[in-house]
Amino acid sequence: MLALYHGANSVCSIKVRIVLAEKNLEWEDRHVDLPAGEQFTPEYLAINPRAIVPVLDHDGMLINESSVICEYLDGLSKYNPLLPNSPHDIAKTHIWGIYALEYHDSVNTLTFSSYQRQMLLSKTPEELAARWAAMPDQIRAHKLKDLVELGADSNYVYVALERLARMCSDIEAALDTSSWLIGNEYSLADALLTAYFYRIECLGMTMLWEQRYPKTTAWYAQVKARESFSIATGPWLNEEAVRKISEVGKKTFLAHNKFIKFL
């Protein structure tokens, strides 16, 4: 049996849900309420001491790290193989997986400096202090505290936008010779990156690619048209929720002249 501990709007959880849908695998839903702080409970810390989602439970064997989970899931079934055949293309897939760590950190920065910031500022200073103290990774806690306190004025935000602009440029270059990231077939590499674009779209920041990168724009339209995309996102984030997130994102970033080069 497959069970997934995941967050509704967690980027990494969306990534894994996309692969579960692509592979047509049945799984048990073990939702973790991240805004409520369920990831910091003793019960969840026993599952993942790093207090992050997702975690895959396969017959009692726990696997974390979303990109690793995705490749593991691909190996469970011969249906719709997502990992390429050639060693060279497998290596390229793993490189995209490593790049995804940077992309995750960057979209996480935009998230916590905008709509997550708005949510967290409703808490008391004591509640926020307890949340930061509960995080096993205190370097990450320091960063998130800075983002919540400063919002778009945090230096982390400018760096994140620079990284995401490079992401779009890298993808544009990869699409020079193919319609997908690796060759002319949808693969694991495309699945690994989709959720980051979706989060940026939710934040109202699609101009990061729409005005400069036509191949990247077409690529994202292709991945959104796949059934796996709607299966992985639709039940967890409705149009009204996306609209509210987008309003906060646009208000946070579009009013800052220092970001004009990216927009």
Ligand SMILES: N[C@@H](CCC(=O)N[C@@H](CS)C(=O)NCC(=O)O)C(=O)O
The other form holds:
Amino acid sequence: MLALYHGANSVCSIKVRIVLAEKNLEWEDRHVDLPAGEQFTPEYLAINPRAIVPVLDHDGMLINESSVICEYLDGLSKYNPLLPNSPHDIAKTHIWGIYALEYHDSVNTLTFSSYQRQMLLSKTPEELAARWAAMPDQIRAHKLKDLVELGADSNYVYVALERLARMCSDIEAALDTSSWLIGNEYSLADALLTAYFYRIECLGMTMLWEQRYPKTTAWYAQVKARESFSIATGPWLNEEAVRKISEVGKKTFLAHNKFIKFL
Ligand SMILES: N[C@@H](CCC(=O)N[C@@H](CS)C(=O)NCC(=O)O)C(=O)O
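One more: the block was the form predicted alone; return the form predicted in complex with the ligand.
Time for the whole complex; same chain goes first.
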């Protein structure tokens, strides 16, 4: 039996839900309410002491790290194989998986400096302090605290946009001779990156690739058109929350002239 601990709007949860849909796998839903802080409960810390989602439970065996979960799921069934065959293409897939950690960190920075910040600012200073203290990764807590305090003025935001601009240029280069990230067929690498683009789109920042990177723009339209995308997002996302993410995202970044070179 497969069960997934995941968050409705969490980017790395969407990533895993895309692969579950691509592989047509049945799974049990163990939703973790991240805004409510369910990741810090003793029950969830017993599942993942790092207090983050997603975690896959396969017959009692727990696996974390979204890119690893995705490759694991691909290995579970022969249906629609996603990992390429050649050692070189497998190596390229793993490199995209490692880059995805950087993309995740950058997308998380943008979300926290805008939408999440607006939600967290309604908390009292004591509640916020308790939230940072509860985080097992104190480097991450330091970043989030800075983002909530400074919003788009935090230096983390500038670095995140610089990294995401590089992501787009790397993807454009990868698409130079093929229509998918690795070769001419949809593969795991495409599945691993889709959710980051979706979050950037929700944040109202598609201008990071539109106009400047035509191949990347066409690639995102292709991954979005797949059934797996609507299955992984549709039933979960709250349209009102997505609208707010976009509204706050646009206001946060477009108001800052220093970001114009990225947009
Ligand atoms: N590298 C991890 C990152 C996991 C992660 O950061 N998850 C976020 C949601 S996308 C989370 O659980 N955040 C909880 C929190 O910030 O308190 C992966 O790819 O699985």
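So that the term is clear: the rigid core is the largest set of C-alpha atoms that superpose within 1.5 Å between two forms. Positions refer to the first chain, counted from 1. Every value quoted in this text rests on a predicted model; they were computed, and no experiment measured them.
- Core-superposed comparison between the two forms: CA of Ala241 displaced by 2 Å or more.
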